[in-house]
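There is one chain below, alone, in structure tokens, taken in the form predicted alone.
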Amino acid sequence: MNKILEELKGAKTIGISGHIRPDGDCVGSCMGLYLFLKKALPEAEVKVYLERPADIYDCIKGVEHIAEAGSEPEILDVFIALDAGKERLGEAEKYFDAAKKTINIDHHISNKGTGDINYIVPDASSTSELVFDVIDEEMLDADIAQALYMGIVHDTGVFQYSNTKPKTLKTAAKLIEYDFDFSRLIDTTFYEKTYIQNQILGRALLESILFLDGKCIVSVVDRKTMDFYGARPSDLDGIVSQLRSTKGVECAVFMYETGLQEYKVSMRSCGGVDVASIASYFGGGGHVRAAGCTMKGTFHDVINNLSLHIEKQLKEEKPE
């Protein structure tokens, strides 16, 4: 893909969006690109359409300007989908469909590209790293760098996941040359938890269940439990990763109730299971070691259906 400014020549109205329930990489890539375009194209109208991000991301400049999609789509000159295909943009999908030109930038292997122009790199650590690739580096500043660094940190688990490549670290090194407190940023947005988050994490760990001879672990939080703690979906971030760190576990599954017999499922793998292929089978997507989907049925229905696919892979050779 060319530098993003080459693709935006003549554009007066530009929309940016990412997936529903935005995580750190989604927020970081959207806000990093937004701040860059506001600086590089001061005459253009640039808007970000996202669901309200978790409060931990308030430290990123510009989040207060995030807009909600209206009932009728604006016909924008260009619409850019980040960290997802258009089908995961939620209410913003109609803006993507109505735009005169569309661009899709993502690193999920399940995304085959849904824009007129696509920059899909499954080997990349994060969409934030890909945004760094397409912006003009000489126009970077501390605010843009902070947003992109945060996105990279979140999708690499602070550089401990297997998607961390030498290029990732080189990009991160360039970003921390700018004047922002990257150590505090990691603490605030990645490690720090509220009292409610710690309570519901403890509950999820306490009620977790090992299965498939201890190679898998699962935990579920139902709507009643979320209401009891006053928890939002964003308060559940990180639970599946904590489950995955259980000794002897190859695959972790965490789910929470989103409707009557409907669950949002998150999966993490230590490498022996390609959870992206499982999630794709059930209409979701993600990466080999981190993926998710939405499934219907009782808790037992969902875990039984997932178990069939997980067990099959555990009996086969490990994916590379």
Contents of the next structure:
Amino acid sequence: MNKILEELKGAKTIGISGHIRPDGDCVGSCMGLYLFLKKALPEAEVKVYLERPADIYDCIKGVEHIAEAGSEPEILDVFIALDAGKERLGEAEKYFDAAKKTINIDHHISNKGTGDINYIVPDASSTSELVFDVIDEEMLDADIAQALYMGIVHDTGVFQYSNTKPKTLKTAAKLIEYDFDFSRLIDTTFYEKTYIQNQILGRALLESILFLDGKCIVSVVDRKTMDFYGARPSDLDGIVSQLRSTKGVECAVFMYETGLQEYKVSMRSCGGVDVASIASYFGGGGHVRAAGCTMKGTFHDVINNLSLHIEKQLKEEKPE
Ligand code: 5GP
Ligand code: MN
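Go ahead and give the structure of the form predicted in complex with guanosine-5'-monophosphate (5GP), now that the form predicted alone is out.
Now the complete complex, all chains and molecules, led by this one.
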């Protein structure tokens, strides 16, 4: 797509949103674009409509201005969906539907493009990297750079995952030319865990189960445990990655109870299993190595359903 300012010519009201349960890339891309547009288009009214991000993101400028989507959507000139298709915007989807023009920027393979204008690049590391592509570099500053850098760091697991491309590192190199404390940013938003988060992580590891000959691992956190620790869903971030790094494991599944016989499922793979296709089959989506969905049934129903798909892929991978 063109530079985003080309697409926003004449727009007086602009909305930005990302997916429900916003993660680092979602917050980073939304806030990076927001800060850029506030600066580049001082006459326009720019707002971010997003579920309240976890407290760790308070260090990103502008999060205090995030708005809640009202029940009667305003008709905005342009609405931009980031890091998700319109169906994952939650309350903000109404604003997207009502807007005069819509733009969708995302790197999820499961997103076929839900805007009038789409910039969907499945091999991009992150939506934050894509936002960098569409903004004008000469208008960058430390606050915008910090937001986008955080998004890239989170979605690449600090430049470790295979989605880290030369272009990703070149983008990151340009961003750290600005004056922000990237080392501290990575520590406080990515690695640091609260005592409670570590306790639940410990419990999830302790109760994890290997299956499919040790090639898969699963763990579950039920409502009772979440209530006992006073944990929010964002307190469970990172558990599935820790499960995945178990030696010999090709695919990790983590789930937590969201309601009566309902689980939010997160999956991670080492590349041999395409978890995006499995998540999509069950109504979710994501990337080949990291995906999620919501599933109904008991814990055993959910894991049985998933394991059929995982096993099939593991068998296809290595034909006898
Ligand atoms: P996580 O397991 O960290 O929640 O998500 C892993 C990846 O899958 C992220 O890129 C996330 O956006 C995507 N994802 C997780 N849950 C869903 C879902 O229910 N629907 C879709 N479309 N994508 C999901
Ligand atoms: Mn992302």
